[in-house]
Partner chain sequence: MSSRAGSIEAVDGPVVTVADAQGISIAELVLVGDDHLLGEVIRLEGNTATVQVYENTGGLEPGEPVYGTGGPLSVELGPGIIGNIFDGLQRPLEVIETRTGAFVHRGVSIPPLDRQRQWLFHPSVRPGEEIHRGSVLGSVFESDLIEHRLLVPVRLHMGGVSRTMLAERVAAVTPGEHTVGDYVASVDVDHRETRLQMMQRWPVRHARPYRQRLLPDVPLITGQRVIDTFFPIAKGGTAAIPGGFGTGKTVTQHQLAKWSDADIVVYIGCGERGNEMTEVLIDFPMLVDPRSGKPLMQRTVLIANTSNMPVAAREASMYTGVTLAEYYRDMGYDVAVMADSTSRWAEALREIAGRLEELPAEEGFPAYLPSRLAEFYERAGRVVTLGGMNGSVTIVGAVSPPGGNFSEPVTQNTLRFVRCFWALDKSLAAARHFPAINWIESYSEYLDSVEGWWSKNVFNDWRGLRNRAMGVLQEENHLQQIVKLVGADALPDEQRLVLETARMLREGFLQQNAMDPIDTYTTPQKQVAMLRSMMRFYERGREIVARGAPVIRLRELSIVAHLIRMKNEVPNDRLTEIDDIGLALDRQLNELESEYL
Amino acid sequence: MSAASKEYIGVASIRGPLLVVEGTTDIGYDEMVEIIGPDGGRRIGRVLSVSRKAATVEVFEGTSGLTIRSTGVRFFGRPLTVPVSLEMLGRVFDGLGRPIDGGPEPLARERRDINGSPINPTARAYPSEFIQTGISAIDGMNTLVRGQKLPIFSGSGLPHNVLAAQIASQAKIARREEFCIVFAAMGIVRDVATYFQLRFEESGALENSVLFLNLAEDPSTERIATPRMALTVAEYLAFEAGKHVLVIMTDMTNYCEALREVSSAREEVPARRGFPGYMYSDLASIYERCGRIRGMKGSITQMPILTMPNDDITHPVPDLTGYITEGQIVLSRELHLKNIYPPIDVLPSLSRLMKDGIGEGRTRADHPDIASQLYASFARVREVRSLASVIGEEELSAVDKSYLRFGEEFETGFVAQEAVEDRNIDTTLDIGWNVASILPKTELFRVTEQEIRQHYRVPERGV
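Structure block, one chain, which must be in the form predicted together with the partner chain:
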């Protein structure tokens, strides 16, 4: 890639967020571009494809107001970069990494390519350190570990922001001086960004946070760069400065829609619902920037948030995300309407890294079995409820009735808690056993007889 920058005046065509510059020479694929509008305003872009004759440029801030004749295009001879340094902690940037908190450009010895490089699987350390979030439905049933990527699948109007902020403030990821938050907003409204800022401030995390904000009113294509900026900084903080970093990215659905916009402007053959065929790889290039590395102190734990259009979990955004992340926390509108907070639907939720983070010496010896038992029993509750709606509750057998009571108690006693309630893991597991004890012992096959002897509560209300 040639180092000096080159400038061209005038473009051949403008379509959607794309422009084509003809007569270019020595331009590299994926290099950074600056676009100077007729009013002198500067925008940032990158080369999407290049030939001997022309370069196609994606303009992150959109092309509106640009003209064919007088648009200036400067090619930088290097990819889009972001400064990385500890000075960025406590600062707020826009979606392309420019300070918007009134402060100066952070001092940084280094700028890094926002695309990063894949972590060699031989260099990874397998994540296995339990993080207590204080939330029973997560700690007990879908345990988070340090270095995991665990998204929240939500729907519009559900309290995913409250939950994410509660996790950020309660999670015992690291001692305060080693902990930091990198927050990437993509197309969210200003109020939500402010809400997070306030919550980080309350928990004292703000000075250890880096915020990248692309808001709803900001250009949509800019969102394509935002998570990459954030993760480049996170990688520096984790693997160079030894911090344990929690990365919150919201809303990934907005990100994917920006990707779709660019793809359709390029007239690419779409895969499902107009989203590009490479969306899986593209999302993986974000979500895989996470984890732990052998011999390095820090870690990156990711908590992406996405809203499922129509609450549809098979929509390409949650679907492809679920195929890449290490589980998912699914929020349910039904529970939310029942006034249950957090409205976590445990059955479709999953933490794949849970198995290595729980049990003897990590949480408690009975944890794997009681969690498995609660899953199995609660799955049965679904069937019993639908039966009850057909034949009536009175007609149910005694065992089935106990399942109904168990289901109620599981939702209102175990899953439900206050938005500021911080339960420790012992409390969570004890509540789990209390709830399981509503069922007769003969229904509990996932726990051992010894565990039953140790933890099963003789029911107060006879079954």
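After the form predicted together with the partner chain, can we look at the form predicted on its own?
Single chain only below; no partners, no other molecules.
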């Protein structure tokens, strides 16, 4: 046992992913731990709790094959760290930050605590710069702003992985400033991991990205470290290297289920649906690690992706996420069944910072008004469709029939686009005006007369 570390042979108990080590002294919460198995294999863990008599250790790589008497535990006296350097760009790592792309360990000037440091609220700069994803339903209706956290709420079987890869390969900011992607995947199957790597390579985005991939076959508790690894690297790239970083994390539901597994092993009193009562603060410790700092060039923007069990938006994971983040993008199973990609349902979707990132000087002067008009008109479409299902389409008024045509074109022409189609903001807004022009001018009450004269595409229809 060296002065810098403490080593113990034998543990008191093994429960799921947890070890209990008795007789420990001077052990700290969240301290990094190395576990040595009977075969000499080494695993990484962290201290979950300490008392006068024992320390509870969470083993990220699982406890399979460990025995009570012969397991060695070494406490390092410091938290779990990850190397940070510009050499990590273009590389692929596992969920614990080890290279899996066949390349060497990146040369790093330093290693940093994966738990990061909170940003002083008084030092934060308000998000106000537009990020173009190339996807009309996001750029036009639920705009992403630099420094924002905007999650994607999906469901099992919906194409959120395709959407995540498309955003990662297309996202860009104005003025050609340095922009990069940090991508963290948790609990994904191997073929999806391969898809992400190939998509990043084919689009050329890999050379300006860092990928952390935790597979479904990997121990679930490893997923607790993966997003923190990714965010620590993102903080270095943003606030040390001066880059604008987009962090995409999928799937946060798998992360929360790993939290539930650890909580169950600790025999904690469960909260809603068995999840731990501290899940809100735990998620906040991840989501709040983004933003802009006054006087610093870089920024961190987050797009966490989560699947809603049974498409239930009131499930604890999307529910708590919605309280912490600044809006949400909701994917629709109904649109997916219509073969519409991306199946973004614009009505429950929301970007609370959209108003600060659009308009003249950022996107286009007519952007706020046409976005509001499209939203209001599509809300009317839902009402007309309900009415048509009761009285029949032939009994609708001419105006209501125009709303049905608008709704169809909005879904198939504005929302729908190819998975490799990258639309700039001008194209998105022009398509929006083409769709809005299906309606009579008298129905366009959210835009100005000047905007109608400039952008309305077809002659006014008789009604």
